[in-house]
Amino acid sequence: MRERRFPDGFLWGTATAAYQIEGAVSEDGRGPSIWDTFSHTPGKTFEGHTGDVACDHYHRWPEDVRLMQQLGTPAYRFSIAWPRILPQGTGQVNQRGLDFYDRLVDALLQAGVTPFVTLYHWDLPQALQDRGGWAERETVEAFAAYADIVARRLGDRVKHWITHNEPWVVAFLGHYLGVHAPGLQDVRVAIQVSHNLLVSHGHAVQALRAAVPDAQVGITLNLSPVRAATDSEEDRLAAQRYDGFLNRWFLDPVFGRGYPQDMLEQYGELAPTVEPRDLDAIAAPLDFLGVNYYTPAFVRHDPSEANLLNLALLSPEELRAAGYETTEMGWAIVPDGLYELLTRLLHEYAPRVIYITENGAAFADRLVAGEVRDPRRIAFLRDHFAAAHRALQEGVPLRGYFVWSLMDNFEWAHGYSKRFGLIYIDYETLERIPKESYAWYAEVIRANGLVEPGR
């Protein structure tokens, strides 16, 4: 037998986000979020799907916690819905919203599951968006106040906190490409939003440490190795620009280096307004870095593209033609990319601790005779776990791995058309049906690693 054991105490987990699973969007005092508005805008999501019901986790959470307990997972990453806590984004606190997360945290702990709380997973209160949203400094301060409120209520039991999930997505998919809420297409605003998100992260770190002195605090970034489509100088420079855009624009300031000079020059007059002490706030020391990895970015120089960087990402068809297997999202499956990313982070940024806060894949899962067999997901996870183990052997301080996702859910603009879960959701009945990958992952957790027949 070939074994890849992980260190004692390694945290195997699953992950979700509030708007993707909770439903109950107008119950118990919750206010509307930008994703409620966006998903109800015709043409913005697949077949007009919304998160109104989603997986109905708001009502079915005891069943979901039991499924985590049966899985044997030692950790669970979930997000707080800001509009459940502060329906107007600021001001009056909705205690019923806090009560929901209070009950959930207690149940998780009773089931032996360590909660990892993400404060912002994209569901900004619509009331704040109506006043300018993340483009305004008011929202920066509102986020710090919200962090304080949640931390004071849950911080006696929750010790692992993530400020933001994927600020690149919020800034650029939401404010430049317009394919995510709030659906704006203004590159100047997007770049300023990216800065304001990072400043709000720094202020929230301070609020969390003040409220929970023994807290472990981090941020989750979506990161990818960037690969040039060819060996040409033009493609190589395009890959460098995209690396700055996707990776270094966030990593560098978080790790105290300020914004990368090449990207400031690239942006020119579009560069964000940076107030005194902003960069110091952004560089607040982290206890861990959360890494969401799905696929590398494959880019080529393309001056015909009317975009900021004069480049194009290779299409799913081009990736398949190049020999890559792709997921239902059209993303190339490249487990070695995870090893490449983790070792780069070790050598270039030296984070104290890393958690893989999301990794998983969407496939065309089918319910047949009451079962869901998903061998491609099992292969995907096995190969990525092996890449993570290899990175551990190189000295990467990896302490946990959260599979995306615990269950099928509302996949943002893709609605319910993409299934990432270990648990199949029948969206007609909301029945939870563990997939073959769920049972396989349970064995990984029990073994604390991969045990495979020797070759």
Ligand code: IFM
The other form holds:
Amino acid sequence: MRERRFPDGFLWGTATAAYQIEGAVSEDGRGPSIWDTFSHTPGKTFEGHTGDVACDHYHRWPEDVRLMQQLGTPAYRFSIAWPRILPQGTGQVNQRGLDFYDRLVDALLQAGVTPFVTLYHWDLPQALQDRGGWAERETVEAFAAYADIVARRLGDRVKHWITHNEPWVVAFLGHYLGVHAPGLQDVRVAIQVSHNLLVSHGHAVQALRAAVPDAQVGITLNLSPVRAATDSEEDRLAAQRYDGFLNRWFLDPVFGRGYPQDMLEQYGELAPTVEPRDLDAIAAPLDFLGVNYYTPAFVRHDPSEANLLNLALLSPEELRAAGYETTEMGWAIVPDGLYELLTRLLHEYAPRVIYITENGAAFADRLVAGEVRDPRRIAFLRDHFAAAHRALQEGVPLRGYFVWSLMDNFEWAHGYSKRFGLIYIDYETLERIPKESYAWYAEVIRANGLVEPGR
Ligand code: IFM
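Starting from the form predicted alone above, please write out the structure of the form predicted together with this ligand.
Below, the chain from earlier opens the complete complex, with every other chain and molecule after it.
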């Protein structure tokens, strides 16, 4: 038998986000968010899918908590929908929105599940977007006020707080590529937004610490090792630029180093306006770093496209031709990338604690005779858990691992066409059907690691 046990108290979990699972978009006083607007705009999401109903978690949460309890997960990461708490983004607080999360937190704690709360997982109140959204400092201050309101209500029971989920995605997919809400395509705005998000993170950290003195506070970044397509000097430099764009642009300021010089030079006059004390705010000491890892980025120099960085990412076809297995998202499956990323973080940034706040895979799951067999997801998770275990052996302070996702859900622009869940959702009936990977993960949690035949 080969045993890979994780440290005692390791927090195995699952993760979700409000807009992806809740539905009930007009209930109990919730205001509209930018994702309501975006998903209802023709042509923006797969077959016009929206989060109007999603998994109906807003009504079915007791069942979902029971499923977590059966799974045996000691932790659950979910996000709060800002427009449920402040329908206009600022001002009048909607108590019914807070009540929903209050009940959820109580039920989780009763089920023995530690809640990890993310404050911003992309559903900005539309009212704030109407006044310029994340491009404006008003939204930075509004976020800190919202953090304070939520922390005061839940902070007696919630001790783990994540300010932002994947600010790179918000800034660049939302404001440069325009494939996420609010759907803008303005690189200057996108870069300013990336800065404003980080400043808002810093201000929210202060608000959280003031309201919940024993809080553990972190930020979740989507990070990837970057690999050059070839050994050529040009591709190597392209990989360095992409690393600056995706990883270092966020890690460096959060860890107190300011923005990376090479990227400031790269952006030139597009570099963001930074106000005095912004960098100090962004560098507020953190209790943990949240890491979302799915795949490395494979990059080649590409001057032909008039893009920001003169580079291109390899396509799924190219990745498969190079021998990589890919998921339904077209992402290469590279468990070693997780090891590489975690050990790099240890050596270059030395975070106090790391949680893997998301890792998982979409596959074309099918419900057959009432069952969903998903051996590829099991293999994916097994190999990534093994990579995380290897990183632990090297001293990486990894304390928990949240599988994305508890259940199939609204995969943003892909709508419901991509399934990441351990639990299958029948979108006709909203029935929850645990997949084979759910039972397998329950065993991992019970054993606190991987116990497999072989050496
Ligand atoms: O579904 C998303 C999640 O909202 C953020 N991280 C990546 C996941 C899969 O694409």
